[in-house]
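As a starting point, one isolated chain is supplied in structure tokens, in the form predicted alone.
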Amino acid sequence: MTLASRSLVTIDDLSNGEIEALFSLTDEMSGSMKEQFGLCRGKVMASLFFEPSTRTRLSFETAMHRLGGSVISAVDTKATSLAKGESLADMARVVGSYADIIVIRHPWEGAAKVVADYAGVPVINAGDGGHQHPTQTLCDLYTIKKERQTIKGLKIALWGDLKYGRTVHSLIFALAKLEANILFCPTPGLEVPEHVIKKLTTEYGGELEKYEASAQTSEKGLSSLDAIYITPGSPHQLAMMPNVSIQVELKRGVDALYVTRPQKERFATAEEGQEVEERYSTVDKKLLKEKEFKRTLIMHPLPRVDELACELDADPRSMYFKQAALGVPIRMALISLLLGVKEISIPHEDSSPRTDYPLYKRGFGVKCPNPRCVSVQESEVKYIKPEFKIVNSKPLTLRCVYCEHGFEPKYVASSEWHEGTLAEKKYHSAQSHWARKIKPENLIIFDSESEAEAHGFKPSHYTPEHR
């Protein structure tokens, strides 16, 4: 099977079988690095890093050089035509005419999808705001599998900033796809976003056990357990246990503790003045001295600040520098597959969850509520129009195709005009039965009454003000 000409924007772009096959190719390449030189001779990779990066950028560029290819790069938007107002779509078309593959990091969530839509060559997302970072997730998964031989059934604890950490968001979906159990251990105020939780619970078939944060703190300085995602078929050991704190569950042992730093560069204005350090627990020898952590892998996507003690660097359980080193063969394998110089054999019938939702893409009436979304940042650009998946009808729920934020709109209408006349051109509450009755192809959605009325619609008695 070939992955030629495909892009990797989110971890969902790879099926379980493709991930497994990618890891097999990584094994092959890492065992014979020098023999891979020449695979990509004559190929050019564009390295576009519009946010700071050390490991991701250098590992991608090293990977391309080890494959015998060439690299062109841009690392500062102020030094590109984006600073002059050029759209991402136009930039993508131009760079796609220079390079055979593009790797992009950008602060706007969904930016990688826009580039993939317009470049005409394979595009790899190297991190788009707080959205996703799929190749880091591949490094994380590969590290776990190398150490534990499997991912299915493992218990993985995610620690720290689970709100803005893009590496965490990609990893959550990947672990769920591969049937691991996930413990959410966030710093207070930095819990997993609701749109991530909703996608997790609606598309991966497991079960989420949520707990109220406990006021009690342990002697070890551990924060409270926020939620546990239990994969299908796993023993439901924690049902009906209120106010479970993390130390109770960690006493059962975890296979990996995935630590993340506070993503201060993405904090909202209201969060910037808060002393995160006072709420952020440090992972150190004292925390990990108990027997339940004897075989726990200590992981971190890096860079670290103060959340992971340097005293753990020499500990054989610490995997974070190994994660970084494995980035080169992982990305060599990925680049060679997307460029079509290598093919893979899928080892088994794939059972990855794939849900086809109807699309809503009228381009007016409603916009993504996420201010960091590329569709909001480039709302005046004619190429990028708001586009959403209709992921639920009761209540009506949309998910942005760019940043994956989900939300419930306020008003709906029908392009058929309910009685076939303009006099019946009315809008209704999205909570009314009309949200389910109107066919997706006829559905019109509005953020507000003023938006609906600006498009010539009148309120029906199914709007809150006219009931």
Contents of the next structure:
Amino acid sequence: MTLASRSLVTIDDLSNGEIEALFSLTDEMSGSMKEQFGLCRGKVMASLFFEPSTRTRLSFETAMHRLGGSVISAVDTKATSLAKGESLADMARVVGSYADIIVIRHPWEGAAKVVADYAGVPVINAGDGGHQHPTQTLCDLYTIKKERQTIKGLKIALWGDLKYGRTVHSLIFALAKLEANILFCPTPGLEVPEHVIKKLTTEYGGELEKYEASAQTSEKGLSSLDAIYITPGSPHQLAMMPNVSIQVELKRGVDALYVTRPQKERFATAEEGQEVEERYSTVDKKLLKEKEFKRTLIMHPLPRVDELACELDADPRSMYFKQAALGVPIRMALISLLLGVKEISIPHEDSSPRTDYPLYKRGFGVKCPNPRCVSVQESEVKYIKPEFKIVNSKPLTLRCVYCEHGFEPKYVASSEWHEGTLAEKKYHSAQSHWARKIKPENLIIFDSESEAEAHGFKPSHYTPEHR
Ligand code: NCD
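Previous: the form predicted alone; requested now: the form predicted in complex with N-carbamoyl-L-aspartate (NCD):
Starting with the chain above, the whole complex follows.
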């Protein structure tokens, strides 16, 4: 099977079977690095890093050099025509006409999807704002798999900034797909965003148990544990666990502790940064003396700041430098597959999470509420039409196709009525029973009453403010 011409924008772009096959190819390539030289001879990779990067950029570039290909790069929007007001789409079209594959890191959430939509060549997301970082997730999973032989049924604790950490967001969905249990241990104030939790619980089949942080755990150890995702896939002790016995279950051991730094560059205000800094705790030797960490893999996507003590570097449980080193063979395997110079056989086909939701796409009406979304940042350029998956009708819930933020819009109307089947153009509360009668293809969704009225609609009885 070939992955040629495909892009990797979110971790959902790869099925479990494809991830496994990619790991087999990585095994093969890391055992014979020198023999891979020449595989990508004559191919060009564009490396576009519009946010700071050491590991991701240099490991991608090393990977392409080791495959015998060439690299062109841009590292700062100020040095490109984006600074002159060029749209991402135009840049993507142009770079796609020079290079055979594009790797992009960008501060806007959904930017990699826009580039993939317009480039005409495979695009790899090397981090789009706080959204996702799928190749870091491949490095994380590959490291765990090498150490534990499987991901299924493991207990993986995520620690630190779970709100803005893009590596955490892609890792959550990957772990859920691969049927691991996830322990959420956020620094207070940096909990996993609600839209990530919603997607996790509605699409991956497991259950989420919430805890009052500290209430169920020892004062030390995983004291900030606030929720556990229990996979449906393994007949694991956790699944039968009443809340009270969590202490006991945790003492049986956590398989990996994934530590992250505070993503200061994404904090809304300087105050948020200051407050968080005070609450951020450090993973050190003392903490790792707790029984639950006896055999735990200590992981970190790096760079670290103060949240992971250097005294752990020589500890055999520490995996973070290994994670970074594995970035080269993983990315060599990925580039070769997307360029079609290698093929893979998929060990088994699996059921992927649901993606066939009806789409909502109009040139007016509702916009993505996430200010960091590419569809908001580039709305001036007009070529990005806001587009949403209708992931639920009761209550009406939309998910932006670019940044994946989910939200419940307030007002709706129908294009059938609008187009004259009914005499009057009325809009309704999105939560009214009328709203649910509108077929997805006829839905018109508004952010506000004033917007509905600006488009010639009047409030109906089903707009509560007008009852
Ligand atoms: C991560 C990133 O850029 O999201 N770094 C990386 O790519 N290894 C994590 C981070 O910056 O904290």
